[in-house]
Structures are given as C-alpha cells and as structure tokens.
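Read the single chain below, which is given as structure tokens and is the form predicted alone.
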Amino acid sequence: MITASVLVLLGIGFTAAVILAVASKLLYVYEDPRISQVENVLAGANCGGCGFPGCAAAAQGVIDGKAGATVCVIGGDEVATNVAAIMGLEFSSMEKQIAFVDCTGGTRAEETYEYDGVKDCRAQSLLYNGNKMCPEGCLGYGTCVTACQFGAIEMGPDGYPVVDPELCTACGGCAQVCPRGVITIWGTSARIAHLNLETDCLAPCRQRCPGQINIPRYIEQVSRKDYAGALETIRERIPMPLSIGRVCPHPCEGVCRRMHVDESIGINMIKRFVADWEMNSGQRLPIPCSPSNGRKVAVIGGGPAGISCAYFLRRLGYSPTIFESMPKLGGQLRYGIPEYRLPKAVLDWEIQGILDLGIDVEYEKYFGKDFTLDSLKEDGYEAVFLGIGAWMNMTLRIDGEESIGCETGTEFLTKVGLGVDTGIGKKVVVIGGGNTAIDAARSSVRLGAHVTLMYRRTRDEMPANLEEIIGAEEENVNYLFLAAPSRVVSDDNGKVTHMEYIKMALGEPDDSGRRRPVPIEGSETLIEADTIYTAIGQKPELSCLYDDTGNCQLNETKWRTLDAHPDTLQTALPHVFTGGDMHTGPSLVITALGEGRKAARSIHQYLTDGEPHYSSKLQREMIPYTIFTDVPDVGIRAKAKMPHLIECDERTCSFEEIEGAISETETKEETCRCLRCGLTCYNRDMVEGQECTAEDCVKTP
C-alpha cells in the first residue's frame, strides 16, 4: 500500500524532471569544443609559467583572444603549431628568447649598510632601493630563482644569477620579480634594437662606445676562446668588426678605470684579434636574420651608415637596397682611408659577407638625378634611409686657391683609393691637423713625394689620432706648427710654386677648449710647393634634396647637416631617416656604424608601431658615479704592443698594412688585465708581478 508521504515524494520528482527538462531545452549552456581541444595539445604541466593559472585556464584563454598560439611557455613550436591550426591560424617560428642577465658586479658590489630582513629582493628593494652602493646592481639574494619553475637559473660563484639556455622557457617570471630590472627577457631582434639605458650595466668602456658595443661581454667571451660568441657580442651592435679593429680611434679605451691603474685594456686589439680570426679561418660565422616580411627599405649611400643601417634592417626581417653613387661601397672606408691602414681586399671580404645576407645594391646612381625619394614610394619602399656622408669640402678662402697642383685631400684620396693617376708633384704640403690630412700626407709619401703638413696650432692640439700623427712622423713627414696658409702663389701657367703662410702665436681658448691662434703681423714666409692639399674639414652635400624649383621637404641644422631628432634620427618627413656624417657631421666611422643601427631600429618601429619611440633614460652623457680615478687593490700588468708587419724605411715604399694583429698569447694576456667593470664595481684581486694564467681568464658564462 503506498502511503501518502511516497505519493508527494514521487510527485516532487515527476515535477522536478519536467522543469529539468524544460531548462535543458531553454538554458542550455555552449561550450566552445575548441576549448577542450586546445587543453589536449598543451603540455599539461599546469605550471602557471604562462600567466594563467593552469592549462584549462590557458586554453579559454586562447579562445577568448586573451593568449595566442604561444601562450604555452614550455611546448615550444609544435605545442603552437597544433593550437594555431585548432584556431585557423598559421603559425611561424619566432626567434629563441631568453632570460639575459645584465650585471657584473654580485659580490664585488660595496654595502652600505647590512640586511637583517626577510631574505628577498623585493624587500630589500623597499628599503633605500637596497643595501648595495650599485643602484642597478643585483641585490644578490635570489628572488628570481624561487620564481623560475624551471630550474633555469641559479646563482653563480660570483653572486648574481646564472642563466641555463636549455632549461629557460621566457616565462618572463625571474623578470617580473626582479626589482632592479637586472633579468630582460629577448631574443636577438630585441638585443639588436636596444639602445643604452641609465639603468643598465654599463661599465665606463660601454658608456663612451658610439657602437654601445657591450665590450666587457666580449672580452670576458675571448678569455674563454669564445671566439665565435664575442663576434656575435659585437655584431649585436656594429657590423664590421674587421674594419674598426683596424681604424677605430677607440675612444673607449680613454674612460678605462685600467688606465688609472697603468694603462687602459687593449680594447681594439683584442677586438682586432678575434675579427682577423674568423676571416683566416676560412669560413664565415653564421649571422642570424629574422624571415623575411617583404617590406622594401632604401638606403641612400654605401658608406659606413648606410650599410650598418641595411645590415640591421636585414637582420630584423625587411628587404633593404642600397643605392650607391661609386662603383664599389665602402664610402670613406674605401675612398678616405688609405690601403696601409685599411686593405680593400679586407673591406671586400667583410661587405661581401653583409651583401650575402640578402641586401641588393644598385650602383652608381645619383640621388636627386637617378632617382627621388617620390620616385622610391612610387617603386614600394616603405621607408629611406639618407646615409650619403660629408663630401664637400671646405675651401681655405686664400688668393690662388684655384691653381694648378691645389686640391682637397679628399679629392686625392679618393684618386688613391679609385687606383687613377693623382697628379702628385714632389713637394707637397698638406694643410690641416686632422686624421685626412695626416692621411694624404703619408700617402703622399709612399707616391715618393717629400712632405710638410702645415697647422695653424701646435701638435699638441692636433685633432688626429695620436697613431697616426706618429706614424707620420716616423715616416719623416715634416710638421710646421702654428702656421696658416695665407696665398697660393703659382706661376704663368697658373702652376703652383709656393705656399704663403703666416706664423701664428696661441691665444685664449675658443668654444673648442683649444687656444685660439693669433697671426703674428708681418710674419708671412713662402715655402716651396708644386702641390697642396687642403684637409680643414668636410660638410654634407644636400643640393641634392632640393628640387628644380629650390624647395626642400627637409630641413637642414645651422651646421648644414640634415635635421633630425637626434634620438630616433626621424627627419622632417615620417618615413625618411637620417644617420651617419650626413646628420653629425663629419665624425668617427663607428660612430656612422652606430647610427646606421640606430636609424635600422627606429624604421622598425616606424614601419611597425607607426612611429619609432626612446626612452626618456637613454643614456646619452657619461654616467657621473660611475666616473672616479682611485682603482686600489690592483696589480700591475703590462699592455699588449701592437705590432708592425713592417719596418718604418721599408713602409713607405709601399701601401702594404703596416699594423697586424697581436697573437692568441698576447690576446689572452690583454683579457686578463680587464677588470671586468660594472657601474662601480671592478676586479680586486690582481696582483702585482702576478703571471696571467688561464685560470685567471676562464670566469663563468
């Protein structure tokens, strides 16, 4: 018999299966199945490394369009490749990123007062920035190991992290708890497009670099024979290690801490070195390129500039021509700096290996007469890079400058450099104190002409390399100093005869810092000359941005350079840059070398962001606390001597290379005298008399 209680029992049931299944019809609830399919392809590991707090967090968050197909931090490129094909998607492999620690000092770095707190990073950073005298130093206790859920990184034997390549996912979780911004998280496109900040490690060296090459890194590399590594260091920021290994004037070695020791570290050498051993190897080092995206870039000029500004641009994916107006490129790597110092057959092998990237040339075309920057929109370049130097030279101003025998040193130089007859005479005087003057006159000199290099200063306040003007000397070129040419005389042919000058006596310092020179009354005095080359500096030609009506879309400085913003070298137009002699004026090859690259990351910007950006901490000055003259604790070590190939009565018979490289002793002897420079912190522990042993170079990647 059923009683009443199962009656309202069973009908309590009936009632709720008819509204159960009335919802199922009116409430149902969608799944996307993409969801659970894109679940299936990751790793499973949960680990969270990807921002989301597990796989099936992830997956929605895939669908959602809150992650892409490489939200998966350690699947790598099949776990992507299956999710993008989940969500219609193609997918291409991206460049290996990684978690790169950018600090030297660990242990070496001074306390300025002692931690007894919790032992994390963070909260020592919330305590006057941290204990170390370093501001942007590692605070050394390892927060961003606890955060990496990979066994990636450990602490090093010199107290600050420790990077494994193999187990490092690019999380991004070290540098997220990082409180000094010690851990950066990029790959080589990343490395390539930043610049230096006031926030970085930057030792002295790396902070008066035009190239903002990351010297330390590089010699630590050498030490190691990681000879491979450190032209990849370099390469990360000028691309032409060979030809500034020979010509570079190395203004890095100036701010050397070592130099207030004994002498500063062999900078160039060193870098000398490891760029001749990859040519005399026999074969050409591999030089990672993003793939192509097909986007056109022009490159006006094939000197230094335009080709450090088209090696970047190929290297972060775009397709860049260079438009050069002589047959070969090189600019004044090949047509201003003579053979003695810069082989061509040097120069050839290292703009070849940049050609073979992939950038096309088109050579000896004019801009302005061949061509126009409408023209270049109109043939789908995106964006022009304007790299075409300072050419036009500055006159003397004088009576008879016209004559027969007179010219430029930049004009004889470039006869040198083209192999055609110069012209030369057998008393030539050279007219200026800087690096093309001291270069026409030794040339002059090996075509068997006897030399005076005229100066209205005194050699102390020549603006040559200190190499160069003793070079000259050793090569018995004549100096008269405090002397300005004041008339050309020539005869009835209108040949010249002989330079008028007028002795000088040094003033008050001008706006240079120099002492101004003063013409002494009645002083004026011929010396005999049958040919003159005047060097007292070089300008820009940009008659050829103007067109047939004299307008000008650009604009030019005081100094009659191309105007741009001297951060991201953006000209007046959005899509044309600038960089090299062209906007500094004439200056040092490295630096054209480091604009080019500068200009190369803000066209990517610009072609990518719509506009290039920088940091309002670039670091543009030296960094003042980093500067100080008292180095104790530090043995004394000798430097390495370049050495000549030839002897000074045998070199100017010739235009064979007169300086070679030092051995892979000496290099290593060099690489054990570097202190190995942070922001303040440095080696201690030389010293004095002590043997260089390979002990004392090997350090820990």
Ligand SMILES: Cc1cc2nc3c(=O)[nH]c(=O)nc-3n(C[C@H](O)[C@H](O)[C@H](O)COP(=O)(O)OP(=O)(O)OC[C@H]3O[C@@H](n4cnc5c(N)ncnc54)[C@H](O)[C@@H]3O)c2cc1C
Given for the second form:
Amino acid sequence: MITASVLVLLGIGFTAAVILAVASKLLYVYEDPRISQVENVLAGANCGGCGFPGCAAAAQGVIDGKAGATVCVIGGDEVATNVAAIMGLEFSSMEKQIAFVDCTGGTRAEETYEYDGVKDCRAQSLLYNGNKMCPEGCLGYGTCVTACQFGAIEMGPDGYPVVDPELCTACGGCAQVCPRGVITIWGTSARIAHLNLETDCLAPCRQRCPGQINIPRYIEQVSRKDYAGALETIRERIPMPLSIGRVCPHPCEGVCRRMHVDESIGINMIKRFVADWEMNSGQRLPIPCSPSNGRKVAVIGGGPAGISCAYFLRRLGYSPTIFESMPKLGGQLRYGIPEYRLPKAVLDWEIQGILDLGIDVEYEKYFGKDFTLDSLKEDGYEAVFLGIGAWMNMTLRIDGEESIGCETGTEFLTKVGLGVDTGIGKKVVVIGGGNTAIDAARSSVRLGAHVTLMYRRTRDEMPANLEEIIGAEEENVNYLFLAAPSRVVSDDNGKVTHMEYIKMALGEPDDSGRRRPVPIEGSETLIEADTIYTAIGQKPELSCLYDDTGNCQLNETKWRTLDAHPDTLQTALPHVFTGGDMHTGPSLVITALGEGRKAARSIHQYLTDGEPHYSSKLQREMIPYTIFTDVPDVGIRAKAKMPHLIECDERTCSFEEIEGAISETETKEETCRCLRCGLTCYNRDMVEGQECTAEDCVKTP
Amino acid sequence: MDYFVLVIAAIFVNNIVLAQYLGNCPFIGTSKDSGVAIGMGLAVVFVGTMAAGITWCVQKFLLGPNDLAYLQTICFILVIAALVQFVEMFLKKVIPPLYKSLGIFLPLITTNCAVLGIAIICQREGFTFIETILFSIASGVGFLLALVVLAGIRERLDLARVPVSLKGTPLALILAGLMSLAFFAFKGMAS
Ligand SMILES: Cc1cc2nc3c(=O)[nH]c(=O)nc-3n(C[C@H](O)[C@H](O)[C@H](O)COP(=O)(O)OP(=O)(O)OC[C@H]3O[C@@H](n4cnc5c(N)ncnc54)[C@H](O)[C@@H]3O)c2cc1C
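Starting from the form predicted alone shown above, please give the structure in the form predicted in complex with the named molecule.
Zooming out: every chain and molecule, the one shown earlier first.
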C-alpha cells in the first residue's frame, strides 16, 4: 500500500512538473528581471500602503517608472537604498518627503451652518462644500487621521491636523482623502518651487509679500523660540534675511489685519531679530540642498535677483555660476544702499554663506563685452538668467547738465560704496523724491555737506519709504517741495555754482493717481550749490544685449525693460530667463529676490521637462474676500519700538548703522501680537479693545 | 429542476463561506475594497470550476479504480497547485488582459481551502461531471457574493467611528458572524 501511494504521488508530481516545465518553455513571457529583484528587497508585507495592490505590483510600478525608489512606505531608507541600487539610481538624490498641512485655521474658521451628518470630511464636503466660512480650510473631522496607516496624524488643539514628521512615510493616504487639499506631500524642492495659489492658506501678508514668504508660519516658529525653523521657513523663499530684515519697506505690514485694531505687526523687525540671532551666534545653520547634478547655469548680474536665482538653483541641485561686472556681489545692496542702513560687513557675511553652498562667481566680467549668450552656450551653460538691474540714469534734459559737480545719485552712492573719493562739495542739491534721492541726501549729510532735496511734488507724493523721509528730516536735510530744476548755472571753469528751478503747483491727478505738477510761469529762482545729484529714475541698460550689428533676439517692453512671461520669466529665447529690476524696472530688493526664485523654478522645469509651466490658479492680486477692515474680538497690544543704535547728532557725521534689533523679550511680545491669520480666520483672543500683554499670549503652548 | 435546486443551494443555503466556513482567509483579507473583492471572487469562480473538473477526472480515472481514495486530499492539493501555476502562465501568455485583472489573485488561491473544499464536496456528494461543474460555479458565485457584500459594508464602516480595539479584522470577523447568522435563514429551503 505504501509503495502504491508513493508511486502514485510521485507519478502525479512528476506529470505536473513535466507539464509545468513544458508550459513555462512554451508560454514564456519576457519579464524584466529587475521586477523580481525589486520585489525581493521590498518589505514583503503586501500592506498596500504604497497604493499598489501588494509588493509584486509595487515592484512592477517601480520598473514602469510609476513609483520611485521610496515606494515602500514601511521599508524606510534601507529598502529605498536597495531598490535604488537595483534601478541604478543614487538614493541620496531623493529627498525626504513629508505630509505638510497648509491650514492654520481649523476651528478658528467660522461656520456657516450647523452640521449633524456623518463625521467625515468627505461626507461634509458634499453638502454645500462644507460648513466652514473659509472655502479652502480644514473641515476638522479628521478623515486624514483615520486614513493614516502609520498613526502619524493627530487632530491638534486648534482643530487642524498635525503631522508627526518622525512617523510620516509620505504615503499620501491623508492627501488622497482630504476633500479640501489641505494636505500636500512634498519635500524641500517642491516647496521651493511652489508659487502662491489661490487655494493655499494665504494670510494677507503672505499674499502681499513679493517674495511670497510664509510669514505667519515663521512668526509662529519664532514665538515658540524655534529660531532655526523660522530661518528655514524664510530661506525657502529668500536667501537674504539679514539684508531684507534691514532694508525692506515691508509691504506686508501695510495689509496686516492687526492694523485695524492698533498697529500692524513689526514683521520685518521679527525677521531681522532671527537673522541677527544666527549671525551673532557665529554659526551658520545648514541649508539643505539637493546633491549636485552637475548641470551648468549662467547667472548674469550679482544683485539680489541674481544671487537669489543662483541660490535656489543650487538648492535644486544645479551648478550655477554668477557673472558680475563689479569686484563684489550685492548689486544695489552694496553700491546703492548706504552703509548706515545695511553695513557691508553684514552683507558680506550673508553673501559668503550663500556662496558656500557651492556657487561659483566670475568677478569683473561684463556681459556684452567679456562674454555673450553665444559664448555661454559654447561653454556648456544650458540656461541663462539675466538680472543686471537698472543702472542707467534718466537725465534731466536741461541746460548745463554736463557741468563739473553735476552727477547722478547712483554714481555718487556707488563711489561711496566702493570707498573712493566722491569729490563732494559743501552745498549739495539732490533732485528727486525716491529712495535713491534720500540715500544720496543722507549720505551727503554724513560727508559734511549742507543738503537740499528738491522734489517737484509734495511730501505726500514722495515715493520713498516714510521711515527714510523722516530719517532725512531728523538729519536736517532741507526739503524743497514743488520745485523742478530748469537750468544748471556754472562758472567759467565749467564748475557748478547755482541751480535754477521753477516753482510748481499741483494740478489734476495723472495716470498714476498722483496729482500732476504744473509749472508756474515766471517763478524761476536760483539756489546756491557746488554739487548737484540727480536721482529722477533709472532704467535697465539693455545695450549689452545687442550684438555688433545691432541685432538682439530678445524683446524690450515699452518701459525699456526686458520682456518676459510674467509667471515663468522666460524671454523670447527659451533658454534665457530674467528677473529683478531688469524685468520690473526699479523696484524693491524683495521683488528682485522673489523673481530670482521664480526664475530658478522655471529654469529647473525648463531643464527637466523642456518648458516651464504654471497653474491657472496662481495668486497675483490680493484675494478680495480675505481683506477685512473690521477685525472684532482682538485685544490691544502695544507694538515694539525699533531701537536706534546712534542718536541724531552723531548720525550726521557717521556711516554707522542706525537701526538696531529688538530684544528677545520684545520679539516674543511682537510675535504674540500676530493674529495667525488664514484666508478668513484669525485668532480672536481678547475682548475687543482690551489692553493685554505678552503674559496673555494664548497662542504659545 | 434538480440543477436549479443544486445551484440555489450552493449559492445561498450552503454558501461556501457563510455556511461551510471555508475560505475565511481571503474572505477577511481581500474584503476591504469592493474592486479587489470582485477580482478575487471571479478568480475563485474560475479556478474553483477548473479545479473541480480536473480533480473529478483524477478521482474517477486514477484514484477510484486503484482503490486509492485515502490519497484524495494530498492528491487534490498537488493537482490544484500545479493547475493554478499553469493557469497563471497560460493567462499571462494568451490572455494578458485577463491576467492583468486576475493575475495578482491567482497565487493567493493556490492555498485557498474554498477551492479544495469545493473539489472534495463534489466527491463526497458523488456528483456527476455536469453537476460538479455547475456546483463549483455556483459555489464560486456564492463566495463572490459574500465577499462583495462584506466589502460593501466595510467600505461604509470606513466612515464610521469605530473603537480603536475593534478596527480592521476584529470588526470584519464580527460582521462575518452576523452575515453568517443572516444566511441561516436559508437553512432548510434546500439541502
Ligand atoms: C540708492 C538705492 C536705494 C535703494 N533702497 C532700497 C530699499 O531701501 N529697499 C528696497 O527694497 N529696495 C531698495 N532699492 C532697490 C533695490 O536695491 C533694487 O530693486 C534691487 O537691488 C534690484 O536687484 P537686481 O538684482 O535686479 O539689480 P541690481 O541690484 O542692480 O544688481 C544688478 C547686478 O548686475 C551687475 N551688472 C550690471 N550690468 C552688468 C553686465 N553687463 N554684466 C555683468 N553684470 C552686470 C551689477 O553690477 C549688479 O551687481 C534701492 C535702490 C537704490 C538705487
């Protein structure tokens, strides 16, 4: 009996084996051997957390290019390294991704109706798009918490989900179930390349900032004393917090909701505090960069726009080289903005940190003379960023402008910046009402001159920052309003002796909404002067774009700036991008930094996908429903005062920095003033109008 | 008429999972998502029918005449395993679309006791070949039905607040029990 059974079983087994062997020969289908290799190194749990039905399907997905080496959500780095090895990829080239919650509102967002249905965000969202006033924010039923297979999400005390970065595996389960798109899975590169969308949680300050810095987030981090985290948040948008913390006219503060309660938050003071904290600590915080992919990009112009573009390109893994015509980097930050506002030592420290990331610089290389777009191409640069600023001065177009002693304000400031002799006299007239005019006037005061600032409209119309106007007044700069230059009077040697001007009156408002000055006939007056600085506007010097035969493949706008797509900054030549003053005309440092990032993003997409792209939901204007004029239920808190390092009488003879940083305690109090706004929500902390102090700060754990 | 009763009995009265408690592992394992449940159910119908047919032949022509009935279980396992492997290769080569939809479930079925159960029941009941085929199709459909119903319920429950300790498999087992009780209502309608 035993023999029979053994024989039968062997017989059946053998027959089956033969059939299968023959079948596997006849029915053989070629399969990439890497599939089984990959499958072998995966965790083998068949958990489905990756979104594929089982490990075999995940392995197939990796081979098909549908998933990356990090496909296995429970395997961690080790599995990813092994998969990467099979696929011939460098694992280090993959950055850690994480679920990111872009909602600060949660329970703070007001509700429009009572909801008693199934406690599930998706279910609620089906009913009139959910009951929250905010059209984009978290509905707060924690469907993402249920969806997370790794217990990495919890509902926080403020009613929106909080992700534990240690547990998060970036599997995307939460993002998939969220009906509001509040959760995104991304790493540093994706965050760097993100432009504000109308569906993001954008507080008014975030909408207004030309650099698109996530202001509420870094203020919150500062308030938790997470200064390093705050700097990382800032550096995801701009590379120069030290400089911006000093020179930015902070448009963000102009739309701050707290303005309607008492005063806006001192956003820039807070930024300056953290930036100074890093510099004073003597240690640079590490800035995460993707490993180099060796692709070369040329950045022409080492001003804020160029520095920003190079910095973000480097962080995205490229090898940028900056070509700068001057002996040092910084552009107008160095050669325009004077020492007493932005000390050169601070600027140098900041720029060095950026260059240390691995950015090459070629100094004293003038675009158009020493190299051209063609020569860059030959040298292997795959894309070019043009950011040469706006360095050409508008002229007064009056008699005697070429007299000795008559010069442009920027030339004068550049000389001061370079530390060479300026040839300034004792009686200086500065013409213009912008920042350049004020900087020239205040610098002249420091060089011992008696200064008159001549402007053809009134103080209210001056485009310069109010702080600057007041600063100049304090330093005894004489203002001469409603006066336009008509003639420069010089002696026999051609040296300036007087300036003739004509008095003006304000007429009808013009296109810019400002009232147009009209000359009063026969009101010509002489004013004594041995030096005249003109600062009536600059535009980009575009002649370097033209070749010897006068041809240029790029286009100019009617404002004599370089034409480019407003969202991608791509010019008429697909591999050339622009940004900063060259593209916008004279603007702000923060605008130039923002454009630098935008261009870096476009270059990255151009070099990887062939063309830059952008969403149709980009936020460009302020979103109307987020602008409030009435902000109820907020207590009053006094704003910190910006301390002055040196006093007025000293200021007039020294280029030392004027403004200081606020202290740690003051910073803490200032951060407590922040309402942590979202699109529609904000912290309603106190009975309206009641006074409160930092101890009442309810926003810190 | 007999065939009709046979089919109804196999689907409802003697449902392979809910009345005979066979194939519980894939019943709990693949009932989280109705798409997956349908795929798995169809694969069981397909493989179960083929397995029952082939094992019927094995029993009839090999084991029966040689008095080797005691080798039934071990032989059937061997045959079914080989069959599944063969079907997998065959589908992959000849009907790739079908392989794409059923492929990932086939290896899971190799060791599925519902399939083996069907084959053995057919022998126990002494079915003819036609009856065997009908019965195994119907049993497979019964499995498919139970699986899809459970998956539907579990999908709904994803939205509900479930005590943490009952989440997932525990709750599925309770559900399976309740469904089984419900199917008891069919008892006695046919045998
Ligand atoms: C006096 C003054 C004060 C200002 N004050 C403020 C302020 O307080 N706050 C504020 O936000 N903004 C201020 N601005 C504006 C701000 O400085 C500019 O908007 C900003 O610097 C523009 O940056 P950019 O990189 O586009 O150009 P730039 O800073 O002008 O940099 C252009 C760079 O390109 C280089 N370059 C030029 N031509 C070539 C060439 N052919 N080849 C190679 N390199 C070339 C230049 O040397 C320079 O380094 C001020 C501007 C001036 C002039």
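If you superpose the two forms and keep the largest set of C-alpha atoms that fall within 1.5 Å, you have the rigid core. Positions refer to the first chain, counted from 1. Computed from a predicted structure; not experimentally measured.
Colleague: If the two forms are fitted on the core, does T665 show a Cα displacement reaching 2 angstroms between the two forms?
Modeller: Shift at T665: below 2 Å after core fit.
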